[in-house]
Amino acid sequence: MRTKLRKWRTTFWLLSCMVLTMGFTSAYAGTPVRGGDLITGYGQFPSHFNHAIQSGAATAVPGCNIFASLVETNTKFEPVPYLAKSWEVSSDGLTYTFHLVENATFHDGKPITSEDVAFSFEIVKANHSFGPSMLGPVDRVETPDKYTAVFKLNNPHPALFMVLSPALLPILPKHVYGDGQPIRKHPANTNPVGSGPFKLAEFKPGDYFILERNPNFFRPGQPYLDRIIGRRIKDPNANFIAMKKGDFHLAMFNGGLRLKQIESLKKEKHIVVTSKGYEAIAPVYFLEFNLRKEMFKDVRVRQAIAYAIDRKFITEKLHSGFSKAATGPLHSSFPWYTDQVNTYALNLEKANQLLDEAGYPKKADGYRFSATIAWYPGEPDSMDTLAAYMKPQLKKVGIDVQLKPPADFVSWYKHVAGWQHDMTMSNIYSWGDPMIGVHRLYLCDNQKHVVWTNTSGYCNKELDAIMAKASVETDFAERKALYAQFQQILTEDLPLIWTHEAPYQTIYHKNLNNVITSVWGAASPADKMYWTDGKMP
């Protein structure tokens, strides 16, 4: 029954994709028109365009327009056809057979085949920072014919379709990247050959890049835009002025803008501001404890600090309503999210009581102990502002917070990766599924001298077992139940205090259509995007 349902869904989405490609008459307002450039600013500018070997939005956003993938993801976290026109999944969940479109070519005119799919799988698995977690369950990709790619799994992989999306597994041309040169230093990383809707026309590192329409894109009539021009944002104020004047048309991930500037832009008649399109990226911010430090070994101390933090004040006052309070390790956009956890509403009396019980009474100076807070630079509203808030707020319960501002990203990285921190403000992108982007913070065997791993030093074997089960469970209801336990355990143990979901916004000109068409938002191909009259304003 489950296999039949999968086949029915595949057929349904294939038909839907055909309807959308042919007319867009019902799903989108108006009729798409060809023409016009799109100018966008990048706060974090890409150093290259091969996101098969590197995670992060800076590389993935342009990369998703240069490279195509097997599937896309709709707004319901469901796969829809892209390079794969259809697929079947075996009843045991160990074989995924993908049938490729037969008219797709790379930018150099060479056809895309199953050999390119198998090659790309190997590259991502071996080189991407999430490669082992994303593709560990996949043993190999077989290529029985030119247009059939068969993924053979060692165990079920409920997140595989998310992995095969544009943001995580771009299809690289084997004839270009498989020439024997080291993939991380390959010249095609900065002069890429893909099969996406746009191809690189010009690149000045650290300054700008220009993508132009791929005239041979395998979706007839698409893309609609002539060019996408990405410019590095060196001064957020300049970006603010450019957006306000209409010189820039699109800013993603806040575009380096402060929230007060975004609030101002919302008042402009020609600008649209939306928080949609970050559901799969699912950024969650947190205060991380170093559990190797004596005072933080006691869960009552961690719980006391959670009770002392006013998340409502953070979201409503510090973030002007742009962010949302986080309740635990999973972003509220995730299908597996639950709010049935202890959310630690502000309670200073409870916080003081827990600290007393933990054996940290107030001394003559009113403090119980001192601890430092570090944070990484680059997001002042979510990092600097929040760290500054923690100092007077935790003073209310007798904790002397010493702020440790980083000189730069590298110094913060070394501090946290070296497990030298007491506490640090940080965040993660969840990347479409908990097993891809979330597990890494909590797995007992992932305590590495690398940031965005388990640098807190937390270990709970019961939680490890739950993560292991959730990583192979393909029944949605049962997997959701496992992740409910996951969230409940972590919100009691509190190796981290999850403060808020990112106040990320996408800001764009009102005449730009189809800006957000999936849960991946900007990390999606822009082939459906178009100007209302076919001209940029």
Second form
Amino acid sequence: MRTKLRKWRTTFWLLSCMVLTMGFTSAYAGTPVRGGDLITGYGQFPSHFNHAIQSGAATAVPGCNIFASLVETNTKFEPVPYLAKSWEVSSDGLTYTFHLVENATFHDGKPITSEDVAFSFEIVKANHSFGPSMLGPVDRVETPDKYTAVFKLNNPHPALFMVLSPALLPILPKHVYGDGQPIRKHPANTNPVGSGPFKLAEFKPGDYFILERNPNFFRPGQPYLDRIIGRRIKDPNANFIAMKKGDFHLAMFNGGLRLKQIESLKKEKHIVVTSKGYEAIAPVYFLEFNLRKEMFKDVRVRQAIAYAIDRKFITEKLHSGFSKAATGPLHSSFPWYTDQVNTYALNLEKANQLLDEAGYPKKADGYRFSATIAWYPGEPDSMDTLAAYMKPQLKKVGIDVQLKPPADFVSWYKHVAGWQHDMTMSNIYSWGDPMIGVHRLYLCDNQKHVVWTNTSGYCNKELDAIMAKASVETDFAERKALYAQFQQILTEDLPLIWTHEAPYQTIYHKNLNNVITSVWGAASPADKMYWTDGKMP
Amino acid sequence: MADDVKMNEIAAPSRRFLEAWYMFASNKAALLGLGLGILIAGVTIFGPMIYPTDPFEMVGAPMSPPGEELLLGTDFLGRDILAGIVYGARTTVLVGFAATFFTLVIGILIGVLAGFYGGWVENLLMRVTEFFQVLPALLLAMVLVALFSPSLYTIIFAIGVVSWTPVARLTRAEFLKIKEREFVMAERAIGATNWSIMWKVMLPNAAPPLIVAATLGVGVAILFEAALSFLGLGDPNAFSWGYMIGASRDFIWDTWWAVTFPGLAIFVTVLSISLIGDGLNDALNPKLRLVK
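What would the structure be for the form predicted in complex with the partner chain, given that what you showed me was the form predicted on its own?
What follows is the entire complex, opening with the chain shown before.
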């Protein structure tokens, strides 16, 4: 009944609009208009909406619409005002003063104050899995008045603005989350009182959630969409058909679709496919060696494998051009990236020669040694497919690859976190800055029994020193020079072979506007997104 | 009538074999099955020598249709479908026979003991059998394979564990039938041990239905292997038909050939085995022989 009414209302509204704007349509399409729902499918469905305590895109994507943050990040890695209307940074880089907008309220009507900022900072620092690396340098947040928050740092923090973005530091209401209940089990995680452009209207765990426009959002006129509906996708084929028919309007992080399916969707007239919006998350895929295993202790063996893998074949043939070859530990969208590093173009002769030199001659059966490859489950195009490629490819240089597909995430986790692997394929999200998302793979003292830490067992004191310096260097050029060294050393030592950058695409209906407004892509508020003519198709 | 049956039962093995063959050969469907079986055996043994392309290697453009670059086309990675079918035959046939052998070993052992001894032994063994019968076979196989990480051995083991129960019941039934027969009595009278009566006298006489069951079991085992591989629980280092279908199922709209040909291969193999099994059933069943 309600939807019917809504439909009539929309139709009426639309008709009047058509009458009013007849003749001006082209000019009109460029102005954001209110109206319409956005339906989007989630392969990994969130179990709650509090991304202050939970890393990962599944929670962060809806979370960024529910919670606002101090700053947003534009498409050039620059901070833009959000809850903070302005800020000052002291000349020593140790004091950041933020002035909050004064008309911002939480979804329950209470004003957003500096107390809430200080509270959210404490929560994220103590509970988010990147808490220590993101906010370690920040000593405390002072609150001289209701609308001023001062971040006091122990040492300079070049990535602070990235940390303050919606994806990483959501502003939670202290009066709700600070009531003494343990934050991990807080009932407001699934029934949040937020600060962002949308508020949660309905949530059926494991099935769907509905976000509704927050009418009191502090940015006037925004958001434009009436509702955002997130549906869990159990089968990628269902998402494929729904996108093709136009029933679903947006798929982020490939929406569980296979690349060949995206290639086929790309041919549809109503669909736009873009690879933009993953610059900050910056996922890099790699083949990791376990340096504790005898054969991989020799750098020549690792180099030989690097020479045997044809990255061009991976990106062009296996990924139909949707991915980009990686040259080193940093994603090429990062401002600190350099391509002035050791590169390993396909060269089977050299690979064979290096393996001979390393003392692994071919035996009677044509093989030098045997090694297993495991991989992270859940991304068939980047993992299973690459494994299927590695096996015959490394056979050409005499390495007998035994595939060890994970039965599930837990068994892969135990295998790699237990340091039992020979090789594993995996990926990391770089989360906006090398010191947040990248260092963890290479730091000597980060060899933990946890995946996505330094499970390869690599240790280079010189590199450790460079990472330590880069973590406090605030001068961009100096920092870039340090990271150039970082990339050069790693591409010589090769504890991992970086194969490609994420083949992630955002697939959306052509009438949807302002889909990507930040380097954070989908992990940013959708308050600027709107339907052409305010009408969903 | 009773005398005739007895005559057949104690007939010399060679005559018995010839008669069975005669019966088998007069069944056209069975002969077709045998012909297909020989073809598949040929592919399994000689295929990789005649067509030595590595099924794992990406030899062509991805998703090229049959006849364009390669006879049966390539899958979404550019792997040769024909090479996959040729090499997959080995995995499939190996798993089919090895799992059936395993099934027979467990099933016959339990069936023989239960049928021969009766009493509490039978009760216990049959309750165990029933316990396994009520478990959903494919689910149990999946759990076993996932538990011990997928490899050819675990798959053979898992298929064996879930499919021995009919063999056990069949063996027991046959044993119950012939336990009181004169020739068994005669063996007892001359002082043969239980062991020798069980294995040397009774089992060969209970064999015909078991041979039929075993043949059909190979077909079932092949289907099981295909199902497990399709679900991603196959041995990742052995190319199999089920794996090919499972890997390409997301692309069925674009590459029908990548799922159809391995599917046909499974179909033909299982059909051939079923036809052979039916033929054997007719040929080895003495009652049918008398009717004719």
